[in-house]
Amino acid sequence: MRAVLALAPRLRTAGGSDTRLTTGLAVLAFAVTTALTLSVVGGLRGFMARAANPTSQYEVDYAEPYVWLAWIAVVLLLVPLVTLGGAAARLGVARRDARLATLRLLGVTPREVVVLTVVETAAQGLAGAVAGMVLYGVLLPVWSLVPFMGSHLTVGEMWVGAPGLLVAAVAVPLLAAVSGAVSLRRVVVSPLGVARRQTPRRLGWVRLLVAVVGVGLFMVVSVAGGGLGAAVIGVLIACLGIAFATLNAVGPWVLGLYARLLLWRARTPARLLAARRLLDDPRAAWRVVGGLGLAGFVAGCLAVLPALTMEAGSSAEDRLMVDDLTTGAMLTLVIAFVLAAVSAGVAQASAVLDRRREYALQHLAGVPAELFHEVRRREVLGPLLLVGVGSAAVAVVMLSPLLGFAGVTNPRGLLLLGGCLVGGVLLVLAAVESTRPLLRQVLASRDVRPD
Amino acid sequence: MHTTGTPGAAPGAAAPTRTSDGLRARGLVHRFGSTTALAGVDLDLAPGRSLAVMGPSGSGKSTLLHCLAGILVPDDGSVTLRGREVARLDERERSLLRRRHYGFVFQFGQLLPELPAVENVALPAMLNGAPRARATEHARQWLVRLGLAGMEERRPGELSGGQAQRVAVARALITGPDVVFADEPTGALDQATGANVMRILTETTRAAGASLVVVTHDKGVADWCEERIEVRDGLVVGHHVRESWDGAAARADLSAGHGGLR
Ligand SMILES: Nc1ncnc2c1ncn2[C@@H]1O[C@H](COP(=O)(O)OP(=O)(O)OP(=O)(O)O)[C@@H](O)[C@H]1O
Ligand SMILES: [Mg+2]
């Protein structure tokens, strides 16, 4: 077992710069995952502080309903956030696969092979959680500067505190060693599977699993939280739970319902491929931008409010009660906007590195490196409009028979909306973009020998 | 020009229909670090002539197929295709050239796991402008031509070895290339698949009016083209000439008892 552990850092090197960037872009999820959870989770208690100690009378009056929103907030980003976490656990183990592999064919038994993965995974777990941690740091003076409640949530508010720090110095890592020992198990289970790289059906009942424990960890801390309104709460989460449960069935179909739409219509090389690959895993394609999906929707409903409210004449509390909910749903849109940036991002270098040998030959073969990126572009691209601006633009449509010319005479909402959605798809390609590296040195190298 | 190749229109053996000479290289040197792989390589190679490249590991035959295909760019030395000095084009220009008047097929894993194996042979006709419709159509006729009627829409994944390897044929043809090269093209299969791989490999690209560029460790596979040299620590050491094409040969060397499309 030592041996083992000990030969650990020289798989490291021996991947090279590959798995250097890939590590990185582990601990970056890892990192990005653990700041904004600290953040999320650090706005609702700044919400719960504000309603146990109100400073107005409006606070007194509306305080309560504040932490209902940020609790549909925390469950919104909530599935985003496990999924980036869980991303990043696999990308880790991604670049080992094949060494670990050789490892197994060599004789070390299956229990060190798990134990070394575990141990890499939950060292990037840890490295990422101390860096979202730093991160939270940063962001929290940025968080204070959005108003709430005719004021601003103090830095001392939204501070989680050295418990808080503690639960995510430890649920991190842990959380990033099971999803690494599960993406392993297929290198467990058969070595000679992952030396061909056939991977074998996914594990439905994992993810089940994954759910009933986020589900039960909620309960449990919704309940500890000192059963404020706890039935609105429940039913609250009851309904998103199934939003989301439905959204998921759906969402993975859809998009190859989409897929199909697009390869029937591929007159280029890069639309056909593009098509081919969304086809291929409609459910990969689905993790980056599903959160995008009830954020977007809830989003404009909200966007949609002000509006409304404007028409109807109503009070200044009304009024400041709107403005808050339309920034809280952009807020929220945003974190799962930035959510699916890292998330297209680690998929995208998972992507490239598993198909390294035959991106690099058919670049040596003359297919050019531009191709490559067109394609990227419209694989994430296509989804992303879908689902994050679709999501977004059906609500909107849903209510503009309420909305009628208010649209037009108080189109503040629906400016901020837009804005969010522009910047937002800006960010995802950016992080696309940000993998050209990678795939250029991929496509530069002859060196195409079987691994 | 350059569009589509068609399967069936085969101008013969020797396709004298080509103007002026072939592929050649006059002093080819490459160096990687202090470590010289080429030294000074002479090449020539007629059109529709095929040429197998041997020699001992490490001896550069990589390093010279991709000198000659306009992978690498040599440190010394030129490259003519057809007359035209092609070794030091920009990168830009070589893929183009590699695109339009080259074909590759590698050991194994050239084909695009999510394309189906028409799409994989359609995919270098379409980047060299021809329509889906059409590049599809003659990726068909050339997948039927090799065997392999009836898997158009297999993924790589579902092929066997030697299948896979006839796809990537078809893709290395489609585009009607001046040059085949080969690294290697049997590597990965059993000696019957592999004969039946250079069989066909030999013959279309014959057929096509192409030259064939094969890099081998196998005796076996290099008879089956009409050349042969023998590199050496960067150099070529030996040159052999076939003078009178005797197929069937190597065919009954090979492929006796084995027969069938595997
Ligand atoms: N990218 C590289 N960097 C450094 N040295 C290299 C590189 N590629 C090849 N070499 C060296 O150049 C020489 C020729 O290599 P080459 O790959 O052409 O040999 P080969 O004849 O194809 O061998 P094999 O039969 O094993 O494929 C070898 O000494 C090799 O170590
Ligand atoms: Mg070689």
The other form holds:
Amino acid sequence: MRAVLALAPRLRTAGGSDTRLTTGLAVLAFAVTTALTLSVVGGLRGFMARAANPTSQYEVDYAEPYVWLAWIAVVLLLVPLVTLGGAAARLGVARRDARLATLRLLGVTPREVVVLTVVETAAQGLAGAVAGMVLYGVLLPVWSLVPFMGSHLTVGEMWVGAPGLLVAAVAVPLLAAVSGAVSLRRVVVSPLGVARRQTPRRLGWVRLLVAVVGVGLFMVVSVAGGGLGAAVIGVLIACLGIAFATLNAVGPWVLGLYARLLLWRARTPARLLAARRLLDDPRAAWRVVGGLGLAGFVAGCLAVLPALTMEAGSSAEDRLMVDDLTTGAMLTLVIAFVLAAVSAGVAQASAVLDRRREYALQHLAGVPAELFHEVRRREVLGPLLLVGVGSAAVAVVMLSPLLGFAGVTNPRGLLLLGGCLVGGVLLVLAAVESTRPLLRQVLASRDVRPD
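I have the form predicted together with the partner chain already, so could you send the form predicted alone?
Single chain only below; no partners, no other molecules.
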């Protein structure tokens, strides 16, 4: 085992500049995940502190609703944050799997392969966690500029303290290690399948059943909740998180269906190649567009905001509550869309590196560079629109027992939802297009790596 562990540093450098870039992207993703998670938890702690020790009559009367709303924001952002962390651990998975499969064929045991990957990904997670803590400290004065409850949350109120930092230092590397180990199933079971680049197994319809159960559970609790007491609100928030998390299960399955439809209607080389790539690995496609799907779900949940503001009372306290609700909703949306853009850019850069050999060989065979760019646009744009609109629609339907369809029947709510989705699509597309120089660099390379 010692000899195998000694291979870990060499394994990280075996891919040259590609591996260094992939490692840098993973650390960046873990840093963003850590910084934003600590920021969101810090905001929740700030509202809880004010509810426990109110300093004004407004805080006495309204602090508790702020805590519940903060919990909803945490739930809505926790899934994208964990998803980004998990995707970071899978960066460069195709190239890493190929090298580990070679080691398996040379006699390295499955247990040793898992240890190698856990060491590598946990080290990336730890580096990202440390960088994220520093970024969290830099962002604290920025968050304190946002007004809530008639004043500003101070840096002290949003500081998670040493215990929070310690939890992050343990949880992020653990998430990285678990995600990296899960991604090794193909290597451990069939190294020859990895070496031959066999197509992954088709996704089953059970994923759709999981999503339906998750959404249905929230709707049933909403109808049976009655007067929505504190206990019921807590259960509703938990069910919201469960339903939200099921999007990750059904998303790749929906993209697989879309890919088969796209393949059936393909009439040009670009459409054909895009459909084939989507169908070959819907999970990889979901890692690029899934962030917008989760952000679209958040936008669908918050589309009812204009209708709620119109029904608010005319007192100063009611107006302040509405203003803070609007501020919190917009802040949640901005963070969700930033996560979506970072996730898409990182995943697309990793996909380019994973397909380096494929791209280089096709380009040497005469495929023009513009065709690669057109295929990538089609591979991303269609799923983006499908996932963004679909997830927002799921959120609207899921919340209908509680709030009706105010988000799509109110013109202001519909305008807010449409504007958020358009802005999110453009932001994610910009993140994807930022990897164009990397693809040009890959296509300009004349030496094709044998791995």
